Each structure stands twice: as C-alpha cells, then as structure tokens.
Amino acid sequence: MAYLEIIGLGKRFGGVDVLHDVDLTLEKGQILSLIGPSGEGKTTFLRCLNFLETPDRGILRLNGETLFDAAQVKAKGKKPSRRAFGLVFQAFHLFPQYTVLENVMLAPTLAKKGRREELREKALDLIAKVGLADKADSYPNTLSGGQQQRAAIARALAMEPDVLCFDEPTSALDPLLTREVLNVIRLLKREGRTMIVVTHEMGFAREASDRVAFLSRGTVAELGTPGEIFEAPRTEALQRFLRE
C-alpha cells in the first residue's frame, strides 16, 4: 500500500472537466514532480489536495486512512481536514503586516498547536532551516523574492503537514533566487519529507524527483521515473512538451 493514494480525482468548473480520472501514488519520503503545459490542471490538482477546491469525484488516502471520498461528501456533507497537506503558493502570499516570525507562527497559533513560547521556538528553528535566521523580525516588503518564498516554505512547515505541495515555487524568481529555493527543497528531501512539486524547472524535476507525472488535458498522461519520462517519453504530447 502506497503512503499517498489518489484515485479517480475529478474537478469540474462550469461543466468543463478540468481534472478527470487522476490516479497517482507516492511513497513516504518521495518527491513527485508534476510537469506539463500551462492550463492543464496542475494548480487545480494541488488546490484539490489542499481542499481549497472540493473535488467532485475521487478518493484520497494517506497512510491507509481515507481523507476524502467524494461520494461520502455528497451523501453526508462530511468536511475533509486540510491539515494533512501544506501548500507553498507561486506568489508567496505572506501577510504584509506581519514579520517573518509572525507569518510562520500565525497558523499554528490559531490552530492551538502548542503554547506560544513553544510555537515561537519552533518557528525560529524553521526560519533558520530555510536560511533566514537574520530576517525573523523583517517584513515581507524588505525581502527578496527568494527570501519571501523561503519564508513561505517555513510557514507551510509550521503546520507539520504530511505532504508538502509547491505550486511553481520558482516561476517569479531569477536564476540565482531560483537556486536558493530549490536548495531548500533538496534539503527537505534529504530530511525525508514527502513532497509534490509543480514545476517548469526540468533540470530540477530530472535530478531531484523520485517520480514525474505529465499532466495533459486534465489527466495523468504519463507517470514514471525521471529516466522514463525524460529519456523515453511514450506519448506524442510529452515528446512535444519536452522539445518546446
């Protein structure tokens, strides 16, 4: 049994299937990279995992426990828990009125995950881990894009998610800042974090991923190891995408 199982996930907007029959599995401690052209459902997929959007169909299981079953939600109105997944947004989404430390502490404080001093120490540890120990009391508008994204990673980690998701975490960054953020993701991989990364950084997907999924027209058109995806693509759609 895989650590994360996604079975038949589907989402419609205005009668259009943005996602349909998405099946994926991931083992604990692995990185799955999602690649594919823009507009093919990658961000919607992450939003469904984090229940920022409610899937219309499908089942999500984590470590053998059913987190979400669309049939049960429709029948019983059962609300899924968001805490199994964390999401790092493309555009950072830090609260500008709060310091880095306050941003990282906010969600666990509201969720009452510990005493304030304990949460503060944990937040400072996470901020140091992403290389921002000297920026804990800084406001987002004083930080570079790479620093803001690293702060956003620390904020997501503060809620102790089982699976950490990234939505194009480097798309707004220049090459130097991109390297800063990808190095943090590599550090988390060495720590055994389970992660799903939507990315256009093909070098990162090839080097750091355990598995790569190619999304096309709202479904997984190909899934395999980096070697299988990049060296022996089977479908014309993936071959064309890798040439572009």
The other form holds:
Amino acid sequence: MAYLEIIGLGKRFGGVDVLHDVDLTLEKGQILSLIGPSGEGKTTFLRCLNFLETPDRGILRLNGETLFDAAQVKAKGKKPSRRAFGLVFQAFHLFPQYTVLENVMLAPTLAKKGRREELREKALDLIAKVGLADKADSYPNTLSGGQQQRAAIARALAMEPDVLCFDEPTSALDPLLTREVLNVIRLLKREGRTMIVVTHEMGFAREASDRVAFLSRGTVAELGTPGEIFEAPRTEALQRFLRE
Amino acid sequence: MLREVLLNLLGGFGQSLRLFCYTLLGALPLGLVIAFGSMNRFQPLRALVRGLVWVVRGTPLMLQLIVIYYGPGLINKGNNLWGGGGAGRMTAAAVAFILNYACYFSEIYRGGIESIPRGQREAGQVLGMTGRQIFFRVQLKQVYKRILPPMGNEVITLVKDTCLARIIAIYELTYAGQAYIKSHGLIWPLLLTGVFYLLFSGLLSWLLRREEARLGYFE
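Could you present the same protein in the form predicted together with its partner chain, rather than the form predicted on its own shown above?
Below, the chain from earlier opens the complete complex, with every other chain and molecule after it.
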C-alpha cells in the first residue's frame, strides 16, 4: 500500500468538472511533480488536498488512514479530521506585520504545539535550514522574492506536515531566485520529505522528482518516472505540451 | 472679559469633548458589529443591516438627533425616555451620534476587511488556524493600518459635528460662543471657538500621523 493514496478525486465549479477521476499514489520521501497547461486543474488539485476547496468526490488516504472521504463528508457533514498537508503558495502570502521568526512561530504557537522556547528553537532551526538565519528578525517587505518564498517554506514546515505541497513556487521569481528556492526543495528531499510540486520548471521536474504527473483537462493524462514522461511521452497532448 | 469668555468656552468645549468621546467609545465597536452584519452570509440579516446603513447615512444627522430626542416622548405621551435636564439631552445626543457614526465606520471597516488579499486568510487556513485566529492574529492589524486614514477623516469630521448637538439645546462650544452675540453684541467669542476646534483637530491629526508612521514598517 502506498504512503499517500488519492482515489477518484473530483471537483466541480458551476457545473464544470475542473477536476475529475484523479488517481495518484506516492511513496514516503518521494517528490511528485505536476506539470501541464495552465488552467487545467493543477492548482485546484493542490487546493483540494489542503481543503481550501472541499472535493466533491474521492478519497484521500495517508499511511492507511482515511483523511477524507467525499461520500462521508456529504452524508454526515464530517470535516477532515487532521491536517496532513502543507502548502506553499506562488505569491508567498507571508504575514506582512510579522518578522520571519514570528511568521514561522505563529501557527505552531496558536496550535499549542509546544513550549514557547522550544517552538522558538525549532523555528530558528527551520529558518537557518532555508538559509535565512540572518533574516529571522526582518520583515517580509525587506526581503527579496526568493527570501520570502524560503521564509514561507519554513513557515509551512513549522506545522510538520506529512506532505508538503508547492503551487508554482518559483513562478513569481527570476532565474537566480528560482535556483535558491529549488535548492531548498532539493535539500528537503534529501531529508526524506514527501512533496508534491506544481511546476513549470521542466528541468527541475525531470532531475529532482521521483514521479511526474501530466494533468490535462482536469485529470491525470499521463503518469510515470521522469524518464518515461520526458523521454517517451505517450499521449499527443503531452508531446505537444513538451514541445512548447 | 477675555477670562470670563475663555472659561465659558472651556465649559462648552467640555460638553463637545464629552460627546466626542462617547461617540468614539460607542461607535468604534458598534461599527465593527454592523460591518460583520453587512457581510453576513444570511441574506435577510445582511439586507436589514444594509437598509439601516442606507437610512442612517442617507438622512441628516440633525434630523436623527431631533427624532431620537423628541420621538420617544411624543409616541409615549409625556414619558421622557432620556430623563430630564442636561444629562438626558447628552444621553440622547450620544445615542444619535453613536448610531450615525457607527454606520459610517462600518463601511470603512468593511472596505478595509475586504481589501485584505484572500491569500492571507488562505495562508492561515493551510497552517491550521481557526477563522477567529486568522481574523485577530493576521487580518486585524492589516485592516487597522488600511482604515487609519479614512477613519482619521471621520474622527476630524466628528470634532466639528458635535456642534449639531445644540439643536437639542446642549451647551456645547459653538452654542457657548454664539451666546455672546445675543447677550453682549460680541462676535469675537464665536470666532475664538474656531481656535478651539483647530487646536483639537490639529492634535488629532498629529496623533493619527504618528500612528500611521508607527505602522509604516509593513505593507
């Protein structure tokens, strides 16, 4: 049984199937990259995993535990019991009135994840890990885009998600800053974190991920290893996408 | 003479200042309640609250003041809801001013709350924060910063609006100054009231600018 199982996930907006029949599995410590044209479901998929949207259909299982079952949610109004996912946004969305350290500490403090000094130590470790040790007391508006995104990664890690999702984490950044952020993701992979990355960086998807899914028209059109997806695309849609 | 006039005007200013403080103390929280009402998901409540805001903002404060002060006594013959004398008048004036300013404030709050990017709330949600935590720990300070300039405008307007209370015979600053025209044939005490208003609104402007500067460290 896979670590993460996504079965038949679907989401409708105004009578349109934005996402349908998405089946995916992922092993612990692996990176899954999601590629595909814009506006065909990648972001909605991540939003569903993070319950920013409630999926209309489908089941999410982690480590054998059912996190979400659309049929049960509909029948009993049962909300997902546990937050297993973290999300890093394209536009960072740091809290502007707090320093980097305060941004990282806020959610764990409110969730009473530990004593204040412990949480502070942990937060400082995370901030150092993403290479911002000297910026812990800086406010977001004094940081570059790449630094803000790394701070946002530290903030997401502070809640200790089982699976960390990235929604086009480098689309707002220039190539140099993109590299810093991708290096942090590679570092997290070496630590054995399980991650799902929506990306337009084909080089990164090819070299860093274990699995690549091509999303087209709201569903997984092709799924495989980077070699299979990039060297031997089977569907015409993927061949056309890779050419462009 | 100057000394006597100054003492009298100071007394009038005291009444103006009391009304000013009551209004802010009541209207700042009430405005937030009204703002949440006007953004409520329950349509009938939303419509009701927006109707109230429309009526209150769409009619003169002086009219509201008169209706609120005299209305209850006229409906319920001879029974003065507000109590007699100056205290009763001040209570009625405070109620009218609070209701009026709360409606203006509510629109400023609503604008401020709706101007915060949705990503702020979503970032809180994916970090497992509750709606209440997101409002108080993430959005409120950003809203506060954004509404400070328009709020400052309203507060400065309120300084001068307090003179409307004389319509129900509250002895506020303008009334105190004007009284000298009738009693002594003097205009300068009335002009002197302008200095009081200028100094007080000047002080408020300075405080507001300082507060804005204090919040300048974030966007």
